[in-house]
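Listed next as structure tokens is one chain, alone, in the form predicted alone.
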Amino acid sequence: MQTYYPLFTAIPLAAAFLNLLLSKISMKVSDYIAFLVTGILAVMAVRMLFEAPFIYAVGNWRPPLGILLVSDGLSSLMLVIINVIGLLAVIFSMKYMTTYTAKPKYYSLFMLMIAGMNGVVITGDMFNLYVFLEIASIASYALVGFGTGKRELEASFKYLVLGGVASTAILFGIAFLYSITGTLNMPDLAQQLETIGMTRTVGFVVALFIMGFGLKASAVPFHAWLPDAHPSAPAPISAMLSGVLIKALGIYTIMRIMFNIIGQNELISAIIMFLGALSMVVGVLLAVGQSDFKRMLAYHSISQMGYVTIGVGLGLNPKIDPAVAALGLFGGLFHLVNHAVFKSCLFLCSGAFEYRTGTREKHEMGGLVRKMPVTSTTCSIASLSISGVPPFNGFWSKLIIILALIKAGYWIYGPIAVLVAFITLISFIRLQTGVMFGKLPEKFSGVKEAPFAMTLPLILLAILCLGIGIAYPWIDYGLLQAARDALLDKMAYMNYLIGG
């Protein structure tokens, strides 16, 4: 796989442009190209799980002079999340996107977004990380406004403006790092910062990165774009934004830079944990009062990513027991995977309901379990999972994070995490009673189940929610442990500089 590693970006980039050309011959070609490309990428990503860590020097220019691509436990985990969820979103799009025009342009933008996220994950160079981040961001701006309605364009513009602010902060941070180190190679940066230490300049760079990548991750108080962007985007794009994009462009980059380049730091840990706790509380409280199905899910994305952030922040604290820090980081990574599964399922369910009923307002729905049993059942499973109800997968990752917080002596953050889980459960009980059960409105008496292309991804994601939860005690979590160890071992990351 080392030889083919650059294809994670090359294939979707080429497909994005080839798709526009071939769609002139037949509009149906776009579906086949998107399915083939995402299918190949998903298979390649799963294959990466069986590879030992390696580096790929582009053009055989050895680091730190050349561009470096890095494969380790964390990048392999992220590639699986991005490309498997991307494949399921494409399958869902085949039928769902028939309600939109310009389907080939949608798929081309989708491929660009995939290429950008894959590039962010595999690169070992700060400048290329920024370039790929911009490719994914610009494609996502366009996809949010793809419906070209007033609400969609307004949400896209807000997302673009705030995303531009985040990108500017990140670019300034990279520029300051280059000014004090003279390099953009990430293992080389880690090695030099080990010598330089936490100076004022480095501290300012950390603040810029927390703001920039925090905005990409929609952490409170940098979350203003997300509640408008997610509801406005087509359902498969909402699933990608929540399930994948905010992780690849936000959480992943924070983890990679803070652990592998800056290094563990008590103050950085405290800041990130506070932002995580704030995101959990603010997100869930704002979600409870929402009547728009997708807007409610958007606020829950903010809240659930707070769990991931607080787990990551706990792992960054060098003052606590290393085993407890590792447990918190493991829980954060586990919840990152679980969130990708159940939140993608929920957004696709909302798209299926909207496809058949023509509305996203919860108070206008009711009794849909009798008309759309597959969509309703999968939605219920994902709802129980996000609420942390055993034996679903969300329960285990939340439990691990809460136990780690209590073991570390964070007696405020632990109960907050429990309380947020309880409020989340209440929110989704209201969703169940309002949408799936109750009285069926007369105008929906002729509603039918969503097409098979739309229900298949829901079934697969619901099986994962239940399967991971039930099988948790017997599953080998070597992949998550490899991702955790890749973050905690800064010295191993620095060794990539010499091809170690």
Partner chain sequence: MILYFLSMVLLVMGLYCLVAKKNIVKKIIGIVIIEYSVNLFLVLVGYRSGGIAPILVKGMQAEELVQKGVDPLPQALVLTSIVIGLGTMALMVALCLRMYEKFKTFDMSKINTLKG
The other form holds:
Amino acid sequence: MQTYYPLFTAIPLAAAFLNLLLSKISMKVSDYIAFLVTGILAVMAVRMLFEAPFIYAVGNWRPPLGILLVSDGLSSLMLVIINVIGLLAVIFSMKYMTTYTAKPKYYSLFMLMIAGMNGVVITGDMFNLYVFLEIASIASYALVGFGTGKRELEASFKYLVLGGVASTAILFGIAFLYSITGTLNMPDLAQQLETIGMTRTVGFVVALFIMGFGLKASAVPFHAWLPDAHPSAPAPISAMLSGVLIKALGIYTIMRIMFNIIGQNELISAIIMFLGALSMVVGVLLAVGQSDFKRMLAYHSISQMGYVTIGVGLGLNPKIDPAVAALGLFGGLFHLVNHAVFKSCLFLCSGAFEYRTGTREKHEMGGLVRKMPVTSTTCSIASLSISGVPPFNGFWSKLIIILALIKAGYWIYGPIAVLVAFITLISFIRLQTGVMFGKLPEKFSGVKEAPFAMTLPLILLAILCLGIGIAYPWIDYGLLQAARDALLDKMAYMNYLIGG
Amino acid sequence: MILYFLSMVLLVMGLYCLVAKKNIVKKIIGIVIIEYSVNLFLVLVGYRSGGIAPILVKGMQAEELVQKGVDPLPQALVLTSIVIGLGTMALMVALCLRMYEKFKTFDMSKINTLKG
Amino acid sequence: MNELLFLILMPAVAGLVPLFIPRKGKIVAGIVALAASVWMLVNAVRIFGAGAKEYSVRLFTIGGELPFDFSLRLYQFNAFILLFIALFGVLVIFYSIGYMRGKDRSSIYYSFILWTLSAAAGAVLANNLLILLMFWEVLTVILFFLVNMGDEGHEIAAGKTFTMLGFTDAGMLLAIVIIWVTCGTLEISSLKIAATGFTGVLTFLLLFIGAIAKAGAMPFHSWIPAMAEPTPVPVIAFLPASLDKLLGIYLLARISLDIFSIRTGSGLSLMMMIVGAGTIIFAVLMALVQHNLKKLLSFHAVSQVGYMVLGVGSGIPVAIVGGLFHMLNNAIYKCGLFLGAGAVEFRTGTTDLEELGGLAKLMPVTFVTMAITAFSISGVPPFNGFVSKWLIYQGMLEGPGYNVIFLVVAVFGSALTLASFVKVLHSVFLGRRQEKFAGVREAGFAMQVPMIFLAILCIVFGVYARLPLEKFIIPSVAGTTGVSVEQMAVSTTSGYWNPVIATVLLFAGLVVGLIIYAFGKTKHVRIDENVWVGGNIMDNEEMRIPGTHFYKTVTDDLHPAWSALFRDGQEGALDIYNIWGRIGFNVVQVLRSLHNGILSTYLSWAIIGLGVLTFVLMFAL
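Can you now output the form predicted together with the partner chain? The one shown was the form predicted alone.
The complete assembly is shown below, putting the previous chain first.
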């Protein structure tokens, strides 16, 4: 596997261009290329879980000089999320995207986005990270505006401007880091910063990074683009953006930089936890008031990412019991995985409902459980998951985060997290009663179940929701722990410089 | 030092342009300005007063290059960053044209169908 | 397989079967469900006498220091609760086979009922608070889906139910996490927490709210009346009327007697008694003015919880026994009443009291069973409700002086209950029958059997009250209150045989109830002759006086402020669900107006955010 590591970005990049060329011959071929590529990537990603950590020096340059690719528990976990959800989104797209024209272009952008995200996750070089981040971002800007309607264009432009500011902030941060350390290699940076310590310049860099990556992760107050952008994209892209992109570009980078490069710090921890709590509360309150199915889901993404952020922030605190900090981080990572599963399921469900009924307004729908039983059941399961109802997966991760918060003595954040879980439940009760139950409107009496290519990913994701929830005891000691340990062990990360 | 300061001034100007100007085209220009401010900053990071191009020509000692040459890495970064900026700008301009077709206005403060 | 685990897993697995049976063959699904529930009942009976049992598996250790066990424990108390859960399961499924015929509902209904049985068994057997909570929430979720199988308006009722129970479940989760962190264990049988200090009181209150919301005491009751109308009758007879009472009061007894050891005279005990007494009186007043049979019954379902909370909360052994016995009795007669209401609805298509009337001759079995259960709930001897209420009154006399107030409230509530049920029997079964109901027949066999069975149980538990008391209730309570089984039996039975004051009060209550009924009745004249108005003979149907009008006095003719309270109560202005809904709505509107869709606003948030971050990180470091 080690020698094939760069293929995670190379394959989708190549496929993106090849796809456009080949589709000149036949439109149909792009479906197969996309499916094949994401399928291969998903299989590779799952195999990566069984690899021990290693580094890959691009072009055989000695580490501090050349670009480094790092594989550890965290990057393996992220790769699995990105590529598996990507595969399911592609399966869903095959049928769903027939309503749009220019399917090959869509798949090419999709592949670019995958390439960018994979690149962000595997790279061990600061500037390389920036480049991949921009590739993924630009592809996502274009995908948000793919429908080229009024709403799509407006959302895409807002996303682009805010995203552009964030990218600039990130690049500034990288430039500052380079100016004080003279290196871009992440393990090397970590080592250099160890000797420099937390100076004001580093503080400024951290501020820039929190703003830049926080905007990509849609932490309040940098969240405003998300509720516009995510609902405007085609449903599989919404699933990718909410389920994967904000994690790979936002939370992953924050975790990697704050844990492995800057190191645990009490102030940074307090700031990140505050942002997380703010996101949780503001996001969920706004979500309750929405009548648009997808816009509501988008606000919930902000709120659920707040849970992840608060867990990560707790893990960053060096002053509390390390076991509790590790528990918080574990909860955050677990919620990250769970959120990827249920949120992409929910967005795909919204797509399936929209595909058949032609609307996203909750109050226009109703009684669809009789007409679309599979979609409704999966939507119910994912709704219960996100609301933190046992025995589904969301329950465990929320429980662990709340437990860690109370155990660490955060007597305000803990109850807030419980309350937010409850408000999430309210809003998903309203979703279910509005869309699936109640009276079926006359105009939908002829509605049929969504086609198999669309229900298959839904079923798989719903099974994952239930499966992770029930099999939680076995996951505890599996991949999540590897990811957590990768983050907490800054020493090991610095040692990648000398060849792992 | 003054140059560093000027790149910051450029950044603030760009941000001001983004926030205060309503016209979409001006907003695009604002984005471009902040991108250039960060490019300028990157070049300045690698700059060395009286430095030479970081190319090892015939007859030059390696030590001499290390002492006098400017840092080549930021230059490479700036090149990449300019290319990325170009991509972003192209997308922005395309979106801007499409938006004009749909909304018949360049005033971004009037384009707020998505809210709440 | 372990017997305890079997009781949980068997119905859960059996519940998968109906999923594969199409809508048309749902009778098959019903039979499968019936077989599974009977099997469960047989097992519950078998392990009832077998003594205490435990089962525990270490699932994992969170964070390396908080062990998490899947542990079950069977002992006296939950063994009998389990027995009755299985019994109600059998009865309700039997009834459903009759009731669901002719209704267009899919066989998944039986899956939900079986899963409910499984989760309920899990909740009572659990010896770990978190396991208990998980089963508890599963019950809430299933109830949500079951309500959603109802008639028009079901989605609003289902939403309200899930929202209110979800809130209290979230509170319980917080309490459990706090207990976990402060005590390091979640094992119910070994937890002993002092109900003092901030965390002690907080955790107790959160768990208490969780328990009473499930049982349906005020102020967390409003989901029961809301779901009463649209929900299918077997569901409401099964969950809010019987199972949720058993579970809610079971948990209440566990926390207040075992975990927190609330003693007589303490502030928390007084608080619980006030909640209980308030529930009794306000819910019964609301019940008096209802026009819909199911809604009326649902308010009584709330009102009766008051007695149980009052009894258990008082901390006095006799009253606790009474409260728990009342829990059991209430589950029996309330289930019977709802099933009767379902039979009426099944045949007439309505439960509107103003439309019904004169069904006694047409539906004799339903009439007799409903009459028995109605007298039971009103506390008329010799039915079971009488015994348990009596024990509670008896207990009130033992406690501190202020208990007399609660005693009076309880007696008065009982009087109003009687008045209300006289109205029910009158307006449904007696009085004048409308023409259109001439062809109404008695309900089918499958629906009659559970009703008859429950009515007989009402009589048996009333006449031979010592049997359930000594077999089920007293052994469960004896250990926790520090009184031995023998002492308890003596004090209870002496209370039963020597009740001078209580008897006087009880009969006073009965008399008051009849007076209230008579008072309402004299306001209007019963008319059987054709009426003469201004020289025209009016149609009898138009001049028919529905039974509900008797109690217009209560709402209209008294003080204006009183009437306003009723109006508010009816329209839900006092309902905490609506109050918080309005507050939440306003907060959301403010936040939404901030997101005005203008890019510059969003940009300035980001830039200000960056500024604040920079300031904090550069200068506070």
